[in-house]
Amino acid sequence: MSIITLTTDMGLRDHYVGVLKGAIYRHYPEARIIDLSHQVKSFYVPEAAMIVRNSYPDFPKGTVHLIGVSPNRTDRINHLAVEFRGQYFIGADNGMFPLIFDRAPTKIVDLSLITQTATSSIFPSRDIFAVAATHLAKGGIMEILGRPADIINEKTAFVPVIDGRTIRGIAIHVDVYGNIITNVDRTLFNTVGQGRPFEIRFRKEQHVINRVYDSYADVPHGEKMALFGASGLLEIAINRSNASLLLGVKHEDVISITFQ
């Protein structure tokens, strides 16, 4: 009995979320449900792929993980499953999947088979992901889900930038502590800066901080901070309040890293 985790932005105020887990229960009801978020914000996919990089490394082999943000199909988006350490994960090639994985995937296939027996298609997250979602938990093979294919979206402004001695990158997440979470991980930091003093700053500049700590409680109360967080990513936080709030970055600002 596998685990099937939910990644979605449909919040809790409506039914959405409710009938995703009914679908799931209805083609699998010794399934194994865990909601990793439903706050995600509307169609950010790299909030959603965030969030799923940083969680999947903690289940185990198996695990079926359904990403339902920005799911619908077009010309240039397709429906995939896509194998990766042992485990599956499914959603729509809109960028995300660059964004989650460090390495080339094990196996691909779109869901090109569940699209022509389904009823319906106005709910890609039931109608199509929860059946391949509930076939791989249950021990299915991908190829029964469809052909083998490709991952050809990546949202190449998400992906941090070099530029000389710098490194711009964004804030791609702001958690239910209000602090900052880049795209920026601790090898790209390592690697550019080689051990040199530095600068990190944000909000056009007005904000700068140059030591990267070991935990939030490294400084007093209202101080702010950076580090590199549970998810290996440099964060921007104010020790015991809400960073995102007192220094005014949001979603998608930028900040950069400049070494010596």
The other form holds:
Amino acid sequence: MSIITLTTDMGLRDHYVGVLKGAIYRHYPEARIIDLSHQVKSFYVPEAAMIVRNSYPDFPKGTVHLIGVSPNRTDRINHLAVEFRGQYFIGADNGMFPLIFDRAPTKIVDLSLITQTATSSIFPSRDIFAVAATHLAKGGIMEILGRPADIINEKTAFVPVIDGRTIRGIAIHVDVYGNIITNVDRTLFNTVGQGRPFEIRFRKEQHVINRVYDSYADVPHGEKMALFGASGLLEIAINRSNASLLLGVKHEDVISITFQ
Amino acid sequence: MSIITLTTDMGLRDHYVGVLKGAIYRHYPEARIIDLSHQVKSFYVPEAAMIVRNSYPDFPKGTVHLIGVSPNRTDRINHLAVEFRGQYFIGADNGMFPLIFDRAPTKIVDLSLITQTATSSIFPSRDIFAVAATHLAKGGIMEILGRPADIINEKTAFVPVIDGRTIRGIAIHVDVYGNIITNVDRTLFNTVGQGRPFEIRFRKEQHVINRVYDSYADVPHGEKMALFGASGLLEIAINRSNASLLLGVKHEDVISITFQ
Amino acid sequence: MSIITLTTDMGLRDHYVGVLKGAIYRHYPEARIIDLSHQVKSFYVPEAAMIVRNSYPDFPKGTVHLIGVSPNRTDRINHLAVEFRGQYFIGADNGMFPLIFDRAPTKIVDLSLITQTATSSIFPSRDIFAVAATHLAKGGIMEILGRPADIINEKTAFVPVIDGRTIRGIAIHVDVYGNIITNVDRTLFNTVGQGRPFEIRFRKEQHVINRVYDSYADVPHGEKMALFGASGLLEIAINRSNASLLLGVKHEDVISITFQ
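If the one shown is the form predicted alone, what is the structure of the form predicted in complex with another copy of the chain?
Time for the whole complex; same chain goes first.
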């Protein structure tokens, strides 16, 4: 089994996702295609990166993640295929890759050889990424796709900052339940915190939380709480209510954790 | 072929549905996954029940329906797998099961043995339900999942009431076309009605309908009508218009049928 | 491999699409189902036609396109299966077919033999179209479905008009990025234009464009442009911005191209 996941900003109203899937099946009829999201905010790379980062640990080795957000190639932005922890990530080097990986990837190639033989490149997800993705999903080697390359673009505004005993992160996503997902992961929290007591502050320090629970159900209905979500990122939530709405926390608001 | 259907309130914007599907394919690569809806109102159990109830008769024997709405286990709410009319239904005993079944199920087990071996339970649809669903979809027996159990929770507010020669139901769903779907099914209608003339009243008895048609196309465009929908539930509709909007009928409004 | 694509106005909130897919798998477990869109505006035939027209060239020979928009059969509207360029198109003769095909189809049959044996016809996409679609996807012949037939209904308001050296089209769709897709295709443009200079005018002739680019990335961010989209239809776009919003062009607005 080879899974190809799709993360795009194409929405579900137009035919673009259907055409992309048609291209994937044409190159590889046995592919298992899984939609992660097609409702990334238009051109908004950090959200696409968050979705892929939160999802890939749940997929088996060999899975290929096609990321069709801001996919155009320019002088400064290359098309890349990246191997990381036994899985593959395909998209444009538009700043998203450093937000997905928490350490250096195993291997990186550009898609120059795919581009040379493509008959069109107006729809890169279909014309370039689908070809590369199905090649890798079938077990093909990366060297066929292009030349060795590097990730050169970064969106530093979306990486948490460590300032002494404080981690300063942001709300990178508000999910369908109103849970506020930050860009601070459990590893960073534990490394900086070393088990010391802490205060999580947000909404201009108006709200304070000083404990992390294991599950939403560990607090009474309606109480605010913090936990590490299914994918290891710190979340602010309210059991069975909409934390974003009730606490007034929006996308890209600052959330700080100060350890004693 | 084994079909696993999914009914959740996870929406399609986040990666949760993708991760759930990844888990299902990991346990059972040949699964055929069909989305019934991922846009159930957050935590709203009666809508999830209505969707599953209206869908299961169209699926073959052996189909497994995974219902990921209000999925958390508590002291009073168990995780269950239920066999009914040759199909399987998996979810939390949060009150939804009595709204799906119109008679006693064949067999019920809890998911205690799955829970014991699960490495996580923070995301029950992925960590518990997907394991149980793929086991059953592969033809496994129910006894492997847990102990014999009972459905103990019920949402009586969503069951139609019979009051002499009147059935009092509610609008449990307004569909994409504006059709108003009630919780009154053809069997109940025929049992109470015995073929007698009737008046369907709604919107504070302002609207009256005294005939049930076979198809939307049986009345002129723009005329209000009643019919039994594809799944046997009584609907109020307007041929090629939005009945909910034009008649001012909303979700959970009362609809009564009085027989002579 | 046999692909069945789906284009409907059923939305994704209700269970209708799930039930339709269940019926397709029941008739043909090996089917590969691809959603083109389920978010066509209710009953809006020209949008369904545009989606199918823009998608089918990307699919392999033998693909079956099931179109479940305004699917009801009446005295003047027949259910049809149409063979065109080696692919199949199934739906009601409600005016959509002439908007999909740019020349006469190879073969047309009605679905009268399917209808005779169907146990229900309340949900034509499931009860009639799914049966016809799976028959063709399995390689079955068209004659089994019904009698030879003709396309008789047309929506002339949605066909571009040629007026001397001017083509007068309309915006038939605004996509998720705000790109404005017209009903003027490259063939018509070239046939009328014969390579002469031109002016594309829209929004009461307030906006003028006199060049067609190859790709969105060929102009600076924020500049308005025209190009032939992935499917050969003329589009008005703004690189990385929402052209519909910024230029004030809406669905069904007139767009004219005048050649010197």
